[in-house]
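Listed next as structure tokens is one chain, alone, in the form predicted on its own.
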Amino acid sequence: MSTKQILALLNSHIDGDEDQLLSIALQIAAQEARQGRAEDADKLKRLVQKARDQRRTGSPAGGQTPIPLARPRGELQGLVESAYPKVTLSSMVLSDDLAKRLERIVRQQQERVTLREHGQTPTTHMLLVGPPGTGKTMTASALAGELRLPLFTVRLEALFSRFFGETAGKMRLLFDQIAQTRGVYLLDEFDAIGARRGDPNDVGEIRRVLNSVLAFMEEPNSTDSLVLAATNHVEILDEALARRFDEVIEYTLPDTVSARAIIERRLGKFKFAAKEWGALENALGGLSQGELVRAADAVVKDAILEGASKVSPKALRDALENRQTLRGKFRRQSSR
């Protein structure tokens, strides 16, 4: 432990800033783990978790209170967006299998101290793959909501375009924040850095960044954060990188039953009689969760402005068919 860290700990104690004190303790734990002192790192992390659990004792809503919303500082400002989602897994329409997997991850995070006492570590690195609009970003929000943690969304494309030539250094700053500030981190458009090494279009900067990510993934579990990488193009990811994730979760377009459930939930009090759904089934196929939500929102807005108590099945069918038309146009353009 450096003199600067000791001074920071003392200042945090004097100022009564327990959140900063615990964050510095986690930073020290991360350093200990990187230097091969895993046992000392685990002891520090258990003490930090014990301190946080004691602060939650007697608090409402299941014994947990949210930590203050942390915001990226310094060179990460503008590249990392912070939020405090209130959405939970129950807000999503999920298959039984996917719901169980995500619930298991939440439980591992909530009981991570118990796992570490038995020589195990919770899931901390997840790869989310699937077409746009299928629920990857919402999953990150729901996990943050379930764990009552801030959600940090990292725009990797912006990282490259803004700091080309310095990207590896900025990634190191990001990894340090992940170790120091517990939260759910969403690395969006992950294929921007996770492309296969040796690709003809690859450049040295991307290779350096990829190697730094590989090194980060190989470090001992030195963070209490949950790191989610999302991509629409899993086929171009480097295999060595994909293998390092604790969980790989695939998202697909909803089937007819799921599509109807998504729309009904979105319609709320404006939904119509069940017998009307038969004429809509053909318009549901091939649309993502995001497209279904936008179609439902469009007709709900119209119903509100018209003073109607429910939406028109014809209006909903028209909105869905409009989304189908737009999807077809974009597909034709992308294939040119």
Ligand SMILES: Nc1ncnc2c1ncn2[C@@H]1O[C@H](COP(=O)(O)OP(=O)(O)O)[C@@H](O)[C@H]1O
Given for the second form:
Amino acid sequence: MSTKQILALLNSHIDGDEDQLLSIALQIAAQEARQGRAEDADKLKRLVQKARDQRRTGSPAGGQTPIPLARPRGELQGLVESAYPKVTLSSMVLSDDLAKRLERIVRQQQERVTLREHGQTPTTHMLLVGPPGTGKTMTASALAGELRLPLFTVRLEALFSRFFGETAGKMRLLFDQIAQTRGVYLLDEFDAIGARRGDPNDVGEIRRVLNSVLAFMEEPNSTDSLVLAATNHVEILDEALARRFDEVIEYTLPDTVSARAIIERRLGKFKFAAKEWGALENALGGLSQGELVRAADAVVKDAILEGASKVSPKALRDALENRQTLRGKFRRQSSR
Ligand SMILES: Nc1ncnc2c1ncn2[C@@H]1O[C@H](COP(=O)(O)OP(=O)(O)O)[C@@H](O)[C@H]1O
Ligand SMILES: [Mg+2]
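What would the structure be for the form predicted in complex with the named molecule, given that what you showed me was the form predicted on its own?
So here's everything in the complex, that chain up top.
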């Protein structure tokens, strides 16, 4: 391979021009073949093919691939956040029951062709319910990660407040994208639909949105996009709406065993001896998965900067109690 070719490769990489990069790689392959190095030529060609396949199926090539936001790019920009999560279900601490349910959903998606051959469709609409920090968003990421699909997140409350009067139209654009671009769609703050009923500023907008969502839920989903609606407040959700979901998954605060597992994973090589846990159990109660992770991260950072090889159980206890105090204050203020 000549310096010229290396320069050309680097230039196309810098320009983000993947087509150019791959076509140079193919030229090099041809050259290798002419010079009698069939094996190298073959390897190159196979890699180029792999890169092209990945791009077509929309899975990440080095995390750099532009996300295939279909037609409504312009109008949905700023409303839909997109990502290619690398998280998988195995990075979550889940009850056996929940793990099984989520694995089944992944399996159905992976084998959707087989299901369709038998006149069945994979589960696509799920309602995730539970207090903040208990893993709803992480589940959406992990499902996207398992399926190598992009994760598109829309916060409905934000949508309502920014586009009041046009929300129904925006939702329609979103539903079009769901039908066109296969992905995992997280409709976060889903209770916004229920919560705004009775809003004095409402001129039928909420009803229009609700009806458009109800209609959408009934439409056949030909792309097999996964639609996950998440809410902290199931009580204000419209019952007709809740009933349309294939699955309703409840998230709860972790029990002591899961809480400890979450922290130990987070502590990694900084974790302390198992016998120290006895004194910590009562500091775990009432904290969400998210709060436990934050407490663990805080003490790991201290340990790193102090050059310690282990986190001290006392430091963790303090961090957990700190979180408990914060939680108490917050609850008194918001009291809902
Ligand atoms: N089951 C879990 N296993 C491991 N970590 C978790 C789990 N659930 C939540 N977490 C941690 O808590 C954080 C907050 O969770 P998140 O999914 O954002 O909560 P929610 O969307 O329900 O408010 C996550 O980023 C993750 O670090
Ligand atoms: Mg969330």
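Take the two forms, find the largest set of C-alpha atoms that superpose within 1.5 Å, and that set is the rigid core. Residue numbers count along the first chain shown, from 1. Small disclaimer: the values here were computed from a predicted structure and weren't measured.
Discussion item. Could you check, with the core superposed, whether the Cα atom of L287 shifts 2 Å or more between the two forms?
Written reply: After core superposition, the C-alpha of L287 moves less than 2 Å between the two forms.
Worksheet item: Has the Cα of A319 moved 2 Å or more between the two forms, judged after a core fit?
Response: No, the C-alpha moves less than 2 Å.
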